[in-house]
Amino acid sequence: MSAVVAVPRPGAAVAETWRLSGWARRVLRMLVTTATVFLITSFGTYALGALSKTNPAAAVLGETATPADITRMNHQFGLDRPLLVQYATWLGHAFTGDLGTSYFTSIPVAASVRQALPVDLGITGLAALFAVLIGGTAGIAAALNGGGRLDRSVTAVCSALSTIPGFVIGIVLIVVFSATLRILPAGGYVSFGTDPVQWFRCLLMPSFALSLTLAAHIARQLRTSLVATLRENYVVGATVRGLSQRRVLLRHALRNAMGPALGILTVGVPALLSGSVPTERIFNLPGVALLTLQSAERHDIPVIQGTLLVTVTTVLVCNLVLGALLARFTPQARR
């Protein structure tokens, strides 16, 4: 008896590689969008810092300054070179983590972002945590009670949450949890190194306050393509073969209605990340929020320009993981 010998399907090896290689392309496409908007956010940036009517050396010397000494000051900043020289120049130093001198303080700017970033970080890291648990949880209670009294529940409050702003539950918070029940440090910040549980008391709270609206927005988008999911015909076949109701909703409904949640988390992170300064000023967190608004107010333009250059290149890096994520893992974005 000859043996049967399995030829594999002609182009089932070349559509396989296509499809990684069409992942790879959309990557590449993303990074040179991060590139070009890189570029574009960072030269604004520079610029409305140098082209602001503050005079950085007049403000560094004085009222008693004479114009002798003002010209000085800028040709020892760099100031009277033309504006694109000065936006280079910046920017290559910034790319060998050199982000200038504050001109108020004499600090690195570098160092202090690098006191400052972890701070953000660890608030978005945890809002978004709880952002996904809460509103993925609410989101698939929702949709698996479409219609009941559970449903409506989710949907009245996602829709109450998703017009709160953030501060205002940071002070109710406070209130209920640092006024009254004295459980939870009302501010200040302790890094996760010196003492972890310290650390995750400390930013607890304001993590919670701002994920709230996010959930809202995950557990709305989330409940909505759900239910239209678990309406489609593969769905109800797994569940008429007798796949079980969980193995259906895993494996099958949640990776299909999946992308609108996540395109959510796309843009909610980052603007957790560039929106926390009412929170940072609530809780007397020593953030990056925080310390651009301070330099802001004594017109430090060192120290904006490197804060806000952070800040976009931290929200690029967001959004091109979260969309490299959404292209591969959603079968979606994959068509």
Contents of the next structure:
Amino acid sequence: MSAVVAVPRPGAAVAETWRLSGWARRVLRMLVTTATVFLITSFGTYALGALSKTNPAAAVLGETATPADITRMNHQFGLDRPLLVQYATWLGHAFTGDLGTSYFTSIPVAASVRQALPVDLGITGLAALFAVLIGGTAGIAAALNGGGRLDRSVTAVCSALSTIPGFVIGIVLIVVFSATLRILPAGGYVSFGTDPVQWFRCLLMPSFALSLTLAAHIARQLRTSLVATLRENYVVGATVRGLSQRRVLLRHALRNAMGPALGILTVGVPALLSGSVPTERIFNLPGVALLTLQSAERHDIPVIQGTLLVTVTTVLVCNLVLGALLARFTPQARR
Amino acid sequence: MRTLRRALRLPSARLSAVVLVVVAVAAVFGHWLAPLDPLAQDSAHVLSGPSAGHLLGTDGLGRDVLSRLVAGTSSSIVATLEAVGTALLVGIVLGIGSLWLGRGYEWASLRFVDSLQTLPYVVFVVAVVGVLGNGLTQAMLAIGLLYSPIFFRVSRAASLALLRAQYVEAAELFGATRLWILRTHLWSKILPTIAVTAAQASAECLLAVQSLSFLGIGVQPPAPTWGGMLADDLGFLAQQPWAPLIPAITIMITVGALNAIADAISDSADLLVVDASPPQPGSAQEVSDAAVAVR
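Taking the form predicted alone as the starting point, write out the structure of the form predicted in complex with its partner chain.
Up next: the whole complex, starting with the chain shown before.
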């Protein structure tokens, strides 16, 4: 335990004149960092396209194109201007909802993304929910069981899960529930608006398969921090004061142990989106991940840039929301 | 070395070491060890179960599964080594540099690493391969770049703790150069920590490589890869539902062995305890600086 020394914090005076609470200041700082990170990643995304060896004009016009045609097409795409100017134009258009047009299908990228995004939000949202529910339950059960048979089997299952690529679980689920029992569809997608029940049936297996790796991480982290917290003096003290076990767990131990486990979710969002590529391929779900994969096979650069930008933005928004919530509700972060 | 010898006294570490040696032998000599040609199609035995001629059966094109498994080892291992090597180099150079090259560089490198950690690796690698063309080197450099933040944070945090030690201060007062301090004091202390991180990262990279080869990225079919075998088996689930288990179990055993080695080293070494998980947005510096403690 370190001694607490009252040292005036740098920037305290500024905060007083602004009258911002600690939480608001943290969120403000997060916003600044997030904006910086967004600029770096979006520039990286755009510059990646410029690194390409294939000339889009030549690719679109085919083999019969003359150099003059290619120059004209380059000018039309704006590819003859400096990289930073092209980037600024592209980003400016992106903010107005214009991500350019596919080189091959002439469909606006934004339209394809708008159609595909609900699929990803569906599976990753459900997967995050499953991960928190399964991981949370398993972690609490293991910690309360401390060293018992349940604790050891949770630990063993978590270790085993961290050695399997998530999509293998998807394959196993298809074998069991679609090929053998025939109770769930092996693939395809129905939008929520059309038929909510069928929507859930379509997304149940992919999101469950996607959630398990993250659930294992959450369970392991929650178990570790909860075991440590349950030994703390204030928890023992609360038990001695005669509070019920349930109250001690929920009001005292869990609130303090939750922080690190929820912190894993910030790493979990990119991991879920990453896992959604093979998952969407296996279950044939028409999401953004599958769109990226298909346009990568065609070297369709505007679509690749657009989907990558949308993916990064999704991660940043999720992390910002999670960070703000964590800073608000976990006692450690409030200091 | 002493740490490694102490780690190998644990039975779990010995078992994992044996597994990894077998995998390494298969990776180097796989093409000679494979009992049959991994690409040869035996049309008389398509989707056959295990038999004397085909010990693990054949796939949907009549190719020998055992041969493909053995011959596919090298691409998985080479890919993982390329990725982890890139991550080590980029991460450690940027990480140690962030302590010595001034505030401006420190800020820029921290934001750069934050940016890398927001990128979902499969999506990013798919995008890179889509732009630059499909190939093992591009794909692995991209993965390595995305895994470099782990090494950046570990080497930075570990060095940060050591640079505050009195003997380093004393050496500086005596006029030691930074490179001398790095060589004499820093390197041997942070090496076990980096070894553990490298073993963990190899396990994760191996999994990432399987996801990518499943999607046909890096190594293209028909060349045998473990992930590619899973993709091939997917088309024949109705006839041979157990077939994906063979590559899946191979992957699990290899990744499990890497994880167990990492645990064994970290149990038997006096590690600098470092929290390498990415910090909450907005508090990057505080967390990575505060999460360091010398045991």
